[in-house]
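Just the one chain here, laid out as structure tokens, in the form predicted alone.
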Amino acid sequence: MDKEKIDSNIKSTRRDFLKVTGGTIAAAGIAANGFLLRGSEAWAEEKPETWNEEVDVLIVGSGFAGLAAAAEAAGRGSKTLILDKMPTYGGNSIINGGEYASWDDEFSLRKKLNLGDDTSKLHMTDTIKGGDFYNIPALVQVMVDGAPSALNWMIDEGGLKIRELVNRAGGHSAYRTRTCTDGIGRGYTEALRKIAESKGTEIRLGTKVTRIWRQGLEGPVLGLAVENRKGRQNIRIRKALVLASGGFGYDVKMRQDFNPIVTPDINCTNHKGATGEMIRYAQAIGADTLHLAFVQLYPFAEPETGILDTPAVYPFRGPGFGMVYVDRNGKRYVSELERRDVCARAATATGSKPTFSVFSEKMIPLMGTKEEVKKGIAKGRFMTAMTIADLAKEMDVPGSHLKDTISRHNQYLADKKDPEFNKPVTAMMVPMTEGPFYAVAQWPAVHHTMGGLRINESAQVIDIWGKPIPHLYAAGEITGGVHGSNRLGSNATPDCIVFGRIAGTNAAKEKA
């Protein structure tokens, strides 16, 4: 049989397979291969009756990835529109901890602060090891290579300001985490919004997507069906659609469908719109997914509500400077420089909520600001005392245990060796010998979903047959493959922004 006939048979088989799984099986109420169906017809076979609006590049989601994509697309002359179902912009990005992992920056802060060497290769190695080697290396390479230039871009064009400090976060083998001066994600989202809107991007809030239109089962994406205060509308794309709507951390059913151990009683740091429907809509037109069972808990959330407030970020910033994690018995339970999944499991294994992070006055300038700590104390989030014994009373833990724990840890720093948990000890770690001392309560909460849509290095969405879906791109937490089984803290922001820029750039290059 000649090659032309073989190729024809393959295409015919593919169409027949999709029609069978998309129609006959669906009539029995089954969604096969991720296809969401209405009655007995696959969504991909339906067509909009009218188009109410037309833009060049249409973006779903107004967080890091969506704003970065819009800035690049609009900057290349494309009429660009961002849609977000929520009443305010920013999604999870605007409330994140304000951290950004990059092996360099235009100020050369790591070198200036004498924090040792770092490289793109080392950042990549840490990321892949932290993800248990489930990561797609080509995607990780794109992220780490693009992290410095994306950071510098926000500083130069968006007015982003970063603190003159660099943290070493759990799972990272170098001091590479930058913090914006705001101390929360708003510092980055405002910089990105400034760039995007200066290029002509429109951000439209309160607009819910109800489906993706695609031309048949193999053709290009055509646009979106949406609902807002004007009712139901169809928006057509001339060039491309970019999905940047985030993960599904707030969708309890979706979490449990893929990872039943993440039970409904576990709190969540996410905003309420992180419900993952855009993943399902993309599946409905043939998009492939991966790693959906990998759901990350943030080990240091506020114990009762699960929110990620400013005090909840200090336990993330502090390990590289000598912070100590203790349980309700005043004893260490994990290496403070372990990655997030290890810290979360260790906290849960203590069997007693909450756990605590302990630090001293000397560490505050290395992690944040005295003003942040004062506000945290006023809100009852930070506890403080002049002695470890008095701090133990505030924490309601045994004073003798806590004093012994801190004394031992101080000795470990002096010896440059941690025989209890084998934590790497560095010269930047400060012994806790002088008060005031501080503590903050913490407990794991659902934070990040590592899985999502499959993309390639160009941020194109890949279908279940391994081919790019024409005119469809994705970036950020809606995608999978970058972080593997476990995201290293502060890698999310460069992931979103680097791939957002790529998606927006390539979307603008599409022929209308």
Ligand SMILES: Cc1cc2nc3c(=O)[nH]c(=O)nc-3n(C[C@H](O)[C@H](O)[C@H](O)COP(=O)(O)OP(=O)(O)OC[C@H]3O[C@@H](n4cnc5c(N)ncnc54)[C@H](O)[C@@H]3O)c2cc1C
The other form holds:
Amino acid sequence: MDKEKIDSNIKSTRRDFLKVTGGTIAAAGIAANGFLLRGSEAWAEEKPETWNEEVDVLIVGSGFAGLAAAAEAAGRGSKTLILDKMPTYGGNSIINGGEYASWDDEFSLRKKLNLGDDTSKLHMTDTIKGGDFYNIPALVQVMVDGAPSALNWMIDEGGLKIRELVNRAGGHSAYRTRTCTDGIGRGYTEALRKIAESKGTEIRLGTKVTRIWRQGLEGPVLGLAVENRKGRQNIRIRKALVLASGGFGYDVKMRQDFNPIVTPDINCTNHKGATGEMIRYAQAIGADTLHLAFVQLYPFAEPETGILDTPAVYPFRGPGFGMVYVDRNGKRYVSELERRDVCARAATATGSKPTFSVFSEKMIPLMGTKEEVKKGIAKGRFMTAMTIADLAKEMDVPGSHLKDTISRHNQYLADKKDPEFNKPVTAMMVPMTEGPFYAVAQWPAVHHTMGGLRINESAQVIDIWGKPIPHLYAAGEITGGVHGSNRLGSNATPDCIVFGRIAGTNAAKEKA
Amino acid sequence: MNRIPVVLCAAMLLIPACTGNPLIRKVPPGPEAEVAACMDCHSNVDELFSKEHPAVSGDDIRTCFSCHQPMDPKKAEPNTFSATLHRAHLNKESGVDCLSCHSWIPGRHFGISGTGVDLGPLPENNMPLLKKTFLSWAGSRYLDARHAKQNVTCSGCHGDSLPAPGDTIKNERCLMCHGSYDALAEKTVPEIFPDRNPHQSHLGVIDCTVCHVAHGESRAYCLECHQKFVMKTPG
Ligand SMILES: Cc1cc2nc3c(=O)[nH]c(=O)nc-3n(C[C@H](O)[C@H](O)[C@H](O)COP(=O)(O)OP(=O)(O)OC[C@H]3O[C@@H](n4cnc5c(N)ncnc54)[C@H](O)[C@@H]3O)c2cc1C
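Mind sharing the form predicted in complex with this ligand? What's above is the form predicted alone.
Full complex below, order starting with the chain above.
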């Protein structure tokens, strides 16, 4: 059978299936009990009683993906409204660590700082390797290709500023991670908000989406049911709906439903609104999902609360410059350039909370700023001492072990070979011979949900039969497939912004 | 009006569900409407004023308005006149029904009897909420009562018309009295951890109403994630 035939076969099978099951359900409903009438068919045929409002492009979520989509849609003249259930904007994006993976930027920083080569292809290869080849290559391609231009767009149009440094983070084989000057995701969200609002986007907070309206199970998406302090409302779309409501890291039940080892006792780095109801509402209108079991732990969160504050970003920034991770026994437990899943598992396997990152003064300007470190010390997050022996006392680890660990690691850097953990040693790694020395305690916490809605390269949401759902787009952490089984650090920011832009651009092109 | 209806009114005020029809005076708005006469309840009007208050010639609310100009709703300022009048009449024990002074055509008009003042359409369903809110203003442990102490009435925050349920106040309105966001940040630098300043957080400028709730419990939003912080939102 040729492809076209298969497609039409599937279509008619599906229609027949719907007819039959629909009919059966209805008949059974009349004969037996009214409850059966509330099956999917009844759900699909429901319509809102009234539409309270109408916009061209309606966006759920005010993080990277939603703001980027709004900027593009509003920039093309669409009346654009962003809804967010939280009382403040930005979701996980505004509290993010400020890291952005891109193989280039308009300042050619990597070249300027002599940090070696990088290409779009290498970024793609690393991303797919890091995701154990579960990634959908076409989506990865879109992300890596769009990463530099999206970064430059925020710099040129949104006033984004980035630091004069490039980090190499776990799983990346090049120095590729840019950091915004603010050192926190707000640097990007403010730039995006500026572009979006200057083009006329309205951001409405405290408004929770409670349902997606679609015409039947084959028709277009019509709009949303929402709830806020004013009550319940229905908002109709003229052009398109964009789902940019983020991941479900804070949805304790959902993450464990899909991945039983992610137990409720594990801390979480996410904001409280990172729950999965929008994925369920999308499923209810036929959207397909993938990879929902892949839940990432951030290996370096604050051990007690799971918060990912600025000091907790340092362990992620440091490996390319010679940072060392040690356990409570003062010994290394993993290659510092390993991926997050490997680092998190290795930390847990030490059996004793917490583990630590150790670094020295010289590394600070290469990966971060002195000011951030000072603030972190004042907060009691960074420990510091002039000698490794004294630092060990602060950390409450055996001094002789830590001294031995650091001097052996220094030797590995000199030898360009790490016989213990096989870390790929580079010339940019700094031996820890001179104080002051620093340490920060760290422990894994639930961080990112790689799975989500199935989309295509145009950010259209695909239904369970493989067809795009008319007038429905999705971007950002709510989608699945870009990162495979394990997202590389600093890849989420470009993922959300690149796909957000595509979703917004295509949404604005839809016929009203 | 004699004493008995006043007691009745007080009872009605405390049972919001019973308000509504019996007490609505179906009067059109405007100067020709029935005027709220102080004498109806107060046998000696002069007794009500402090020694400093100039002599009063009339005996209804229009007399007051000849000196006490209505507030400019664009300005968020205390209104001592309105606050004093409302406070005096909203005491839980001596509760007076709103409609002793106010005119109301449900869903169309709520004003001050005999003055032509129109505060907007007040739907029937919203009257109980209005009363509840005013009682809260007069004596709750929330931010509204703190404003009441400073003689800030509804219009101080809500401007020229009655708010609809669910309305919130925009930051600009709060800052008209409370100074700039930066000035607020200066006032709230914590002693021990100076960077845990709620007015200068990593979220940037957020809505005042995220933490500060006038007619209900305020909260410290920071604590929802940063459980170890020690922080309290007044009011
Ligand atoms: C602490 C932290 C640090 C991170 N650091 C980095 C980093 O440095 N680099 C990197 O690449 N990645 C990082 N990540 C990951 C990255 O920040 C997120 O994947 C990204 O911010 C997700 O963006 P988004 O736009 O998809 O969703 P979000 O930014 O989470 O926005 C989604 C919004 O949708 C709203 N919403 C959800 N459901 C509803 C509903 N039913 N109705 C209305 N609104 C709803 C939410 O309230 C939320 O505001 C970090 C993540 C965290 C948590």
